[in-house]
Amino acid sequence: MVHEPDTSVLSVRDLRKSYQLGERSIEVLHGINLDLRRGDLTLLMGPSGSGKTTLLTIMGLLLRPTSGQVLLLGRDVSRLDEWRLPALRRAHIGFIFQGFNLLSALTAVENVEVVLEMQGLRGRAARRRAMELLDSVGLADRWDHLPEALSGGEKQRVGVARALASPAELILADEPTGNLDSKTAAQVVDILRHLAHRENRAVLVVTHDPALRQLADQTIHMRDGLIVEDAKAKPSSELAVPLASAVQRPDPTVPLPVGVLPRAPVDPPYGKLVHHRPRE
């Protein structure tokens, strides 16, 4: 993929983490330079220990550094005071977890207007733009479903529609395919990689499995907390699994189909969560 200038979303410069323990201090990262920008999926691989959780959890503006620079659109916010991070979080970075963290008592439809009603869409809109983001995915016929009613794979998919449902520039995925088999792995990337090409974000997905390296722009790997490789590849037009007619489209001059994703304006940008009731 060719990019134009300045296209990072997020760039880490010299990036050093250690931790004290006694009278030792144990350095974790040891000078990480990478960029992730818009309309890249990118892989970071690494056996356990490697360093990727706390690489990852830096650049979501949840843990500090000890030195370096992380520059979110160009600006260095790894000093910032802590309580400007949250609102640099809602505002800029989307977060899907391998746990899914899901909401057990509202349906599918429902977590994923939460995340609409945190950004000030309320009422008839939010529940329209949840629906569309749902269908995106290919859960238009799971909306009412509570989680406890979804497989892992739709429990991650509806995670997945949550993070379309923010504005976020950056999509950060830990561990997002853990739980799930080979094909609903694929599914779930192949989901990422759209969003990233069609809705020109940066996604960057932390897994262990290989076989998902055909569907990234990128691939980094760690070792000993140091960046070992970083691949730009080429997504292959022949996926190693056949996907679920919503999401079969490889080819990313293929237009996808009806309901991806149209950007709701949000006004204003952080609303009051409005919490719903427990259905009956």
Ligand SMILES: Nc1ncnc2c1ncn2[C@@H]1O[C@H](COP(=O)(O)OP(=O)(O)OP(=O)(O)O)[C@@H](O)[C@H]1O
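It should be emphasised that the depicted structure is a prediction, and the values quoted were computed from it without experimental measurement. Positions refer to the first chain, counted from 1. We call the rigid core whatever largest set of C-alpha positions still superposes within 1.5 Å between the two forms. First, how it differs from the form predicted in complex with this ligand.
In a rigid-core overlay of the protein, A202 has its C-alpha displaced by under 2 Å between these two forms.
Once the cores line up, the CA of E169 ends up less than 2 angstroms apart between these two forms.
V189 is not among the residues whose C-alpha shifts by 2 Å or more between these two forms once the rigid core is aligned; its shift stays under 2 Å.
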Contents of the next structure:
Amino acid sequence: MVHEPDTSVLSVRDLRKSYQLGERSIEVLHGINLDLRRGDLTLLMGPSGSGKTTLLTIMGLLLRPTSGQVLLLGRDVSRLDEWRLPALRRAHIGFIFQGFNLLSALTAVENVEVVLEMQGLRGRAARRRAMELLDSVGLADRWDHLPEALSGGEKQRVGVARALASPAELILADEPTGNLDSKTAAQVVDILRHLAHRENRAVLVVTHDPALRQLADQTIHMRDGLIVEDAKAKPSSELAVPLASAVQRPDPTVPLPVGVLPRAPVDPPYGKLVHHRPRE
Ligand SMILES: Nc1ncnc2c1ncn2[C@@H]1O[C@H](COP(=O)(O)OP(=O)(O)OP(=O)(O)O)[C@@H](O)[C@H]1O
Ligand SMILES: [Mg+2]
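In place of the form predicted alone, the structure of the form predicted in complex with this ligand is requested.
Up next: the whole complex, starting with the chain shown before.
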């Protein structure tokens, strides 16, 4: 993939993070340098406790570094006033964090609609688009479920549908396939690849699954708060494990991967369906 010179959506420079535990200060990131470019699917791997979530949370502007720079579209945002950050996050960053980013009082489809509404899409048009996005992650038949009535993997996929609905240039996903069976995991990764390759976004995925390396443009390994390797993905001829057929889409004109789960019939138009009210 050819990149423009200025395609880094988010960069970190000499990033350090210490947590205060009582009297003690414990440094968990020891000077991280990293660039996330448009069009790249980057994997972040490493043992439990190596600092992956801490790094992702700082990159998502949800946590401040102790020192170092966070450059969003070339601008250092690591020292900005707190009140400026939510608008930057909404405009530029999509999160897929397990059990984190769903609004518990809203159904699956409404969780996607709120993202569309922030972009000015309303009413039936928003409902129709939200249903399409849920369908693309295999959840058309779960549209009216509240998060509490979804499995972990289904919640994860609503999170993916929300990321699809957002215009964010940067997508941060913390173990988005952790709860999923291998076929559904391959489908989710395929969608994340789509976001990177077809929509030219920068996508960072934390995973413990080495099989996903084959799908990435860049794989970063962390150990004890440091990046120990930053390698380009191997060419497919070197792959030891064949790719699941579900992740190969030969037709690049297909706009979105289609859900792998059997679809229940859904009555169109979606707008006439009952609108759920938050529960007590
Ligand atoms: N709020 C906190 N206060 C103190 N220490 C913390 C805090 N959050 C994380 N840590 C410590 O920082 C280190 C890195 O944690 P982090 O959650 O970033 O790891 P991780 O690589 O995401 O691990 P996992 O693969 O288990 O999710 C760990 O040693 C953890 O105990
Ligand atoms: Mg983690």
